[in-house]
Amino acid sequence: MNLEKVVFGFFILLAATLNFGFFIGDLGRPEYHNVYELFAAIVVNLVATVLKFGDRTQIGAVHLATSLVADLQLVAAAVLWAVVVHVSGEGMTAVNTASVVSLSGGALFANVVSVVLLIAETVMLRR
């Protein structure tokens, strides 16, 4: 068993599941979407992105692209959250929550693509 591949797969799956955990729930209810879960999703996605830098294959390039998209979407969600709570003072209204969760939904889709690529790459491996 290759420990590097285990760690790689672990962070890809953890990024997807944390993102899913934040995403799931009523779009307009801020109490269903925890800011710390969004933070954890960002951190794990960034770690997964760093792990993808070493792969020089075409699938590795697509893995990196999906990870960068997920990072961008999640960071945009966090920035929007911070702006509506701390800058505008408006707070997490239903509309603001829906916008943040929608951005995390885009990241979730990118994470799902990354997981599908991981599974396809694993199935294609020859012994």
Given for the second form:
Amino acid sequence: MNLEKVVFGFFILLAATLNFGFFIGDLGRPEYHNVYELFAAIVVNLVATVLKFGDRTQIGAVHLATSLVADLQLVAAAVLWAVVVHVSGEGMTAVNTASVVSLSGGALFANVVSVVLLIAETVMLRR
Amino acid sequence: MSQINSIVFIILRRMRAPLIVLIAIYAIAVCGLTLIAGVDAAGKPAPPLSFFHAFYFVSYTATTIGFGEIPTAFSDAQRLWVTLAIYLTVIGWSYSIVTLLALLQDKGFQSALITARFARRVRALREPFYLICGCGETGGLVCHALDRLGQRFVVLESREQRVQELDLEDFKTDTPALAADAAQPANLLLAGLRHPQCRGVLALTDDDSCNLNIAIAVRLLHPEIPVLARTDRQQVAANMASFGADHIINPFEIFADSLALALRAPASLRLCEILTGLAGSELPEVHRPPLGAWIVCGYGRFGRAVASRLQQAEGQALTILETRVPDDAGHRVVTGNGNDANCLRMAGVAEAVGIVAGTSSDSNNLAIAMTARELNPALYVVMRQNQAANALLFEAFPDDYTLVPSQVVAQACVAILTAPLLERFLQLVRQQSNDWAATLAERLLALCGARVPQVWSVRLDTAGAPALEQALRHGEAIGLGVLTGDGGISSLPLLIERADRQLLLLPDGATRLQAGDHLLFAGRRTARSEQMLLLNNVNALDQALGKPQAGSWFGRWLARRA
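Moving on from the form predicted alone, please list the structure of the form predicted together with its partner chain.
In what comes next, the whole complex appears, and the chain from above leads the way.
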């Protein structure tokens, strides 16, 4: 067992699950989408991105790309949240909540691709 | 591209740990601030900071900017947490910066950086250049000669110290140099072996097998360009010739050939030396080795080459002096040390006219020469100098003819590169008589005022001579004289190679030029630039041909209409 592989898989999966946890629930209802979960998803996604640095293989490059997409989407969601809560003062209306959550939904898709890549890599290794 | 990539990847890989630590510290600090209750102006508990305010606060505190407690004054619990966060973030940043600095100091990273810069400079070259592999004594001489001609070159050299010395040398042209093993094909590619402007490769390292590797790599990776390879060994030379290395330069063979030529026709050798010398330098001294009995000390690679040439010359009695008896000599052999007076006497030094001190040790060669001179002051002494560092000693001894391998190789390389037709011409010179060569040398020296003339070749095609080629294509009859004496240009045409490989030696001014001709000239440096003008500029050519014309395209169109 390679500890590095464990840590790598752990962070990729955790990024996907946290992202999913934030995303799941009625799109327009702010009480179903905890901001702490968004924060945790961003942090874990960033760590997963850094873990993917410096891998020169083709699959490593795709891994890094998916992570960067997820980061972009999640940061966009966080910025949107900050704008509606603090800058415009509208607060988390149904429309704004739906925007934030759907941005994180895009990130979730990228994270799922990342997990699929991880599984594919593992399966190829088995053979 | 791959070098830049590898630098980015090295940085990213090494920065992984500090970046993760930094992210974790930021996350802890921000998260903590969003959980700890604040206090309002009246001293009552207030809700904690939101994520936005917490991130803003940590951002300016962690980078030690420190605006104060924004948006409202903090509660003591918050201050306790912030104290902890400040220390944590400072540690995180210090760790990152220290790692980055260590990376910049790293030997492997530095060499990746230098390699990337070298590759970029080579890629950016937009002029024709030569790739010089091995920049020791020989390579250094070639570099300086090419630099004086304004020719670009790229250097691969295995010793790092030598590359640093190259940086200090005052080259006119910008010279990319890299400390790397030229025997590795990857390094050759890095140095521009497949670059469209690469005009040729010079394999000049001290190591024969390395030169062989370079020659093979050039033949396989870029077969169109010529490769000049240096070797001291017959077997390696034969090996190189077998796969078609263009020019194999063996200093011992070249020198032995020169010595043989000097015995037979000293004026021919002098002509060859004048034509292959560095333009503008002092004239080479005249070598007149006498015919008669010769002694060759040292029967190694050099001794064998010299002995075989001396044997071919007529009227030579040859004695070999060598510590071990060679089995394949076929000459009179005396066993013994050349610097021993008795051995020299036994070899017949008193009756000999010349001696060749050709062992692989400089001190031995000097000792042989000095002992032999004492025994027979009239002796003609030929010496082999192995180390350039001993040049002072060899200059101090009044010998008659010295072989300096690095100089011989460098001169041969530069002659081949500057005028490709010169080699052919020199072969023809060797077939001509001594008097013929003496006359030609006199004419050349009269032209160039007792200095080594510039030798250059011109090809009459669209690239080499656009104006002249166009005139020839329009069917104009142009004599060679236009390019030399007639137009007031003082240069001497030596050879014309016609498109059908026919050779014209010393053509006269009435010779009609043909498109596709390859011409060899010798003359002053100014003569060359004047000739260039005629070859490239339509107006200058028309004036030289005695038909002034309107220079512009429109004017010429009008003239045609009229």
